[in-house]
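Only one chain is included here, represented as structure tokens and corresponding to the form predicted on its own.
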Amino acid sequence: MSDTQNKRAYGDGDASFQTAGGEAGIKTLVDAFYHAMATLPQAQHIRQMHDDDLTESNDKLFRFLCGWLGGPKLYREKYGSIAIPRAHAHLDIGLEERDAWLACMAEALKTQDYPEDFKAYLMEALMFPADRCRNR
């Protein structure tokens, strides 16, 4: 990474996709997410909502988190645009769902080699599309 990348923002064009170590680290980070999401006692609900085939919702946050951190767009190349309300409405998603997604964030994200600010930067950025997965 460039000293130019270094000082930029999280946030600020593909800082943050960088941080996380472009696709590679995405795909490392989703991968660490799912695997909280089967062990954690707190997500076994959330977990159920799941097809046992992870394949194709592992694939979809891979994509979305890509461009929501300012990468490549591949959500959109392979799935169309997305509307997280629309995406999640067919899901009972309360305070309670919400909050087991992003103890299965925090997981994942503990066993990433990212610096501690940037870990802390996702878990308060990710609050606000968790939050508008909810429909309760």
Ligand code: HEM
Given for the second form:
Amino acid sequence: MSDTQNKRAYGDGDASFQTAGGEAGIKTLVDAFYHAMATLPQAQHIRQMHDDDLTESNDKLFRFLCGWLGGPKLYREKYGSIAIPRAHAHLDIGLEERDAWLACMAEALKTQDYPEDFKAYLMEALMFPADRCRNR
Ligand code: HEM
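Shown: the form predicted on its own; wanted: the form predicted together with the ligand:
Now the full complex is given, and it begins with the chain already shown.
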């Protein structure tokens, strides 16, 4: 990454997508995220909300995050438009479920070779959509 890109704020253009390692980096992150969901004790409840086979959830989260981080809109290309709160409206999500989801992401980030300030930025930014998934 060039110095100019390095100095961009993470919310600027595709700076976050690039810092996350592009498609390959985000794929690794999402794999680590679902691994954390399968293994963290406090995430077993939200793991059970998902299908046994996580292939589609993995693909959807990967594609969504690429676009959300300023990269290519891969979710829309394959699945159409999405509103995160509406996509979760059929699920029973409260504070505990929100925090379990965020804990999986925090655990996944531990395994990624990202700058620490980017990890902090990402967790803070993800708090918004995660909280908007809450329906109680
Ligand atoms: C707040 C806690 C969350 C829980 C418990 C949760 C749980 C789930 C579950 C169980 C599904 C599968 C739904 C189904 O197939 O019926 C799903 C889908 C999905 N989730 Fe989450 N999620 C949460 C937060 C988030 C956040 C913050 C994002 C994005 C930043 C996200 C992105 C997605 C996407 C893109 C899908 C696929 C939706 C679709 O195509 O229908 N989720 N989530």
